[in-house]
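So this first bit is one chain, no partners, the form predicted alone, shown in structure tokens.
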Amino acid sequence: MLEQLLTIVNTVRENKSLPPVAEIKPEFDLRTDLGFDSLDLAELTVRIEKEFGVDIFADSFVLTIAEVMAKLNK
């Protein structure tokens, strides 16, 4: 799970031209770690419900790697 979460970072980091990531951390804050803006968030939460099929922010706002990963695991 966390390659393929790698992989869709880094996809939104390609389409805003930010240098991919060769990881992610569980700490890892979406914005200022990851660079992520809302545009970008809003095409991550698309990215990952089409892979895993969860909407990550369908019930409270996601700040962290960790807290995507959770969201995942239920």
The other form holds:
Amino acid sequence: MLEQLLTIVNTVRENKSLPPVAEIKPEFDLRTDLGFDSLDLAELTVRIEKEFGVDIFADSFVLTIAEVMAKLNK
Amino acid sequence: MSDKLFLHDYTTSKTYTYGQIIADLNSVSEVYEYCCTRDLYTIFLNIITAVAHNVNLVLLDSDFSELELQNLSIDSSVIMQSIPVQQFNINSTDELICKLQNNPDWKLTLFTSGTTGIPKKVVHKLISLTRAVRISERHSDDIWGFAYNPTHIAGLQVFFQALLNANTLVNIFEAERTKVLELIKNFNITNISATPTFFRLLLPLQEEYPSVKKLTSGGEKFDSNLSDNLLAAFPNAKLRNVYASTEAGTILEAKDDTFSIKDESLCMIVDGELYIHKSLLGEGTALVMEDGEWYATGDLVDVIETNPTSFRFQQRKNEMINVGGYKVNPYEVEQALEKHPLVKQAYIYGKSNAVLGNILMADIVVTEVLSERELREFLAPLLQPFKIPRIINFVDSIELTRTGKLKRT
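Moving on from the form predicted alone, kindly provide the form predicted together with the partner chain as a structure.
Once more the chain from above appears, this time first in line as the rest of the complex follows.
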């Protein structure tokens, strides 16, 4: 799952002309560590939903990769 | 000179007192008639100088591209050109506030994205911009979190509310979540007016912020989950929802999502659409009035009760897409995309999204293979960031309606 998330994270980064990250760790903060603003977070949710069928921001807000994974594992 | 704080701007880490802005106003010798800058203090000082000298102003988003300016019929050479003004000798904050109120007919021009691809120009007099401003002792210690674009009507209304009460403004616009929360704490912010998306992006709120007394929101749907979360973290705050438009500013208020019309001579509902009376409007050059009296807002509502009328907003009748409180005109984006030599046809639409309300999507027909990144890089110098589609689907064809228009659902 982390591998698929890494691909999605890097797609969002690439689209905003940021270099790809080599790895993502559960403690990574989506905003401060990965540099995502609100438009990027919106894009991330759509791409994750397309891949996993889960809207990670549906009923509460997630801050970290670990929280994204928890939502996907529900 | 007053050492009361006028502005703290996190983007420059600078703070300015009322004494400082008065000294700057006294010494400034020019006004920018077409104001287009990123620096918040420069914008505020320019507005104050323009009002004090009664020089009419045009406010432009600092990130407008050459193409966007062209669409507004503005020649980029006029931007930040200065008009000389005489110097003042203002000695106190009270004198400053009096000076500003002396010119009620001062005019400010703003732009709003029109529904037909042509942006609308709206001209406000100071008197209409400050109609909703409440000045009293009760407001003298308010500390405002400034969470709107300073070149949009909502931001200007917060600016004048704060300025005319000599309040402190703390910039929190486009600040990252942890920064916003830190600023609320450090400056004991009491009032925040922002879009639902701004508040949504503060979640999860794990602490309490007792200094906040009033939260105002508007511009998008406000859900009860969000209001519950906000009221838990801001235990001393009252939450109110406002209906505002670039044409009219704030005109209706509600505690939750149900609005009531107190004065039926100013607002009315016809066939499920909200109409506002021309007396509430700025001097729009392209506003179409029914019977010369009423402006159709394009906002569809569900009437809940009559006498007095109360209603809830449904969706907009026109095709504007609300992305985090910013209205995007799909035609404008399609036109920009179709400037790309390999794009045959483009269709822009909104998809509902938990973060932004709506996210901008594009279906594109291309003549040769292109990547999303290439298209986004092509659009970046042409459009403001919120107008750039975040998901681009490459398709074989785009379905048209019988009239040959793109089919919008």
